[in-house]
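Here's a solo chain for you in structure tokens, the form predicted on its own.
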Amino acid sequence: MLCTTLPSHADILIVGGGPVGALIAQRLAQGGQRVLLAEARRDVPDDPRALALSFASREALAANGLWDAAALAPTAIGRVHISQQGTLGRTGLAADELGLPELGYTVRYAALARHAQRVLQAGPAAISLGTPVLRIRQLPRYAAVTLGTPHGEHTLTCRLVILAEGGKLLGELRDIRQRSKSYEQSAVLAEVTPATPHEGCAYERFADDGPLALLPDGRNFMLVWTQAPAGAADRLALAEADFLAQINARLGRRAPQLVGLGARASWPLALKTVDSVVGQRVALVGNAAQTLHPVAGQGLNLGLRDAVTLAEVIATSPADQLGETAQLARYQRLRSQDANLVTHFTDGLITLFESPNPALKHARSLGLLALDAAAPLRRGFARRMVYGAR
């Protein structure tokens, strides 16, 4: 529900209104915390990303009532192929190996984020919008967060502080530190048009230049193309009949000839985290709590996973632990499993398929193809990457 005066206390103030902080606001009120939820914009800006969701998120999505079939208009995702260019190295992925309808589906943020944003309005949460987080102080027994509003700023106590932001607040925190990690790198987005119906196929292409996943989007995909600065600047300005013949080239017949293009546009790629993902008074979600390489399309089913994961550990703890340094630990032991291997998994994808030696190479091919041949482990790395570890 909109909130149209701001109260002088909340008992869990949660600074974000994405699909991350929506989940964990959502799923909160429903189970009678008293939520605010401070939303820095009014309205949620067109954005071209289309997000790579896992069928374990959108069952999380779903159970909180933030999955709408006709709103989102999600493209279900039934195998994944991965292979590399220039070798035989390949492995695919499907959903009937886990005994699931779907891997995943690929849904597009605006799209997600102005839903979530539908939902909470009519929701138990009190949410405010257009109301930015200016100041967080943190003390023993609560947290002191002063907000802007139309009419000044207003300040107000909460027993937790849950920033689901993207992190641009963490230098108001003196117990949490970010370190961040600079890829040199640029992802490429463009809506392109098979030739052939891609009947629900994702494809990860590890080319000699950078990485590219084809995500399917309604009846075309959504590229996302990792390139140096310079490179990306250069794939934004040819025309398209060379863009294309780049991409089909790095394809090769691994996956369908691209024949349409839409807009493009890039943004740069950076690995965030952070030394821990609690405080005195504050819990750390989603891109708060670490910002990935989007080469495996983790990032956004991490966060809902540290929403999910963080609600629990709220709603199974007595009501005088909420927010004291017990139940947060909690909360930071539950994660540390699942992020930190995500994390390196993401990270460690990109150190090792950016070497151009010609040896590891060929390991690299031979590594693809023990993948694909061992069902065992193969329906392993499945599982983790709908589930994460458990």
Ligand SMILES: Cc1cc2nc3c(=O)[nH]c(=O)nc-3n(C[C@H](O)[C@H](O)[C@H](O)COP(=O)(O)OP(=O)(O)OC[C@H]3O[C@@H](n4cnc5c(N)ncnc54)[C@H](O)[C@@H]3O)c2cc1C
The other form holds:
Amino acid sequence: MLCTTLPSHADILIVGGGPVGALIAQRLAQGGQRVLLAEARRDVPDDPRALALSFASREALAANGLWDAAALAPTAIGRVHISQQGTLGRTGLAADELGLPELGYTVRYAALARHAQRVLQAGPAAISLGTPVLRIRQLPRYAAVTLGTPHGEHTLTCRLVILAEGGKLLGELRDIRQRSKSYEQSAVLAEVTPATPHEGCAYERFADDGPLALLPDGRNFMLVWTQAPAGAADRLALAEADFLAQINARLGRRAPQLVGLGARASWPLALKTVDSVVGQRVALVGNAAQTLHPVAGQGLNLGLRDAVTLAEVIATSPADQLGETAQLARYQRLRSQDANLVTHFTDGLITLFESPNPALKHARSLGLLALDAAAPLRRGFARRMVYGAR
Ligand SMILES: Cc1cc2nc3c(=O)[nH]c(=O)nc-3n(C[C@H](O)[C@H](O)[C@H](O)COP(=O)(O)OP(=O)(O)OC[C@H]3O[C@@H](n4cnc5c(N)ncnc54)[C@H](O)[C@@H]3O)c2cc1C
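Please could you give me the other form, the form predicted together with this ligand, since above is the form predicted on its own?
Okay, now the whole complex, with that chain kicking things off.
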């Protein structure tokens, strides 16, 4: 519900109403917790991202009313085809190998965030839009948080602050350090039309000059093409036919040829991690806890699992434990394996596939073929991509 007057105290303050903040706000409030969510923006801006969400992420969102096919217009992903340019190496993952109806779905970030905002406004959590958090003071028994409002600053106390704001406020915290590794890469995003129907197949192609992914998105694909920043700028400026010719040359015969081009955009890429996802009276979820390269399409999937775990830890702790060190340590412990595995896997993919060394290229090709030949290994890998490490 929209909050008209800001309180002087909230048990739990969630900062950021993106998909991860929205999920944890809904889960906690539907479980009877007193929650206030502060979101800096009033409206969700247009955003070119199309996100591949796993079947498990859809289930998590649906459990709290945040999945609505009419609002999200999801495109089902039944298969993923993975290959490397210039080699025979390839493998595939399919939903039926896991006994699932789909591996996942492509949804637009803006549709998801707008739907989440509508659901929150009708739900039990108090939400305040257009109120950025400006400062956080961590104290042993509570945190004092200052928000910007149209009428000036407002400070409230809370027993637990959940940062779901993408990590912009980490500099405010005295006991959490963020590490950032620039990949010196940008993602070129473009809507592209295939010559033949995609039939729900997504493609991951490790081209010689950077990985590219095609996510089924309606009748089209959303292209996510990793490039050095100068290369990305050049590609954005290319004429339509030249742009398509460059992509088609990299795809070869591993994916449908592309014949149409819609809007294009680019996005700088970095890996951001923290030395701890909890601090005094603070827990981090989603991109605040880790911001990943989009190569494996895992950032939001991982962030939603942060939200589910933290909500579960809070729901199963005695009320007087809210925001206490022992409760936060439990959340940290429960998330570390999944977060480390996905973060290192994603970062490792970039490092492994960026080397032009022919011996390494051959080894990568053999690795893909080995994965293709070993059904149990492939199923284990696919299960981790859908459910995370459990
Ligand atoms: C090109 C690209 C492609 C991607 N593809 C995929 C994919 O296929 N699959 C996948 O799982 N992930 C993907 N990701 C990652 C995914 O977009 C993020 O992991 C996800 O958006 C993180 O959600 P979040 O809610 O944590 O943060 P955000 O979506 O960043 O939301 C943060 C919210 O906090 C608000 N906020 C910020 N500062 C403040 C403040 N001071 N006070 C109050 N509010 C504040 C913002 O306005 C925003 O609404 C991709 C990312 C990129 C860049």
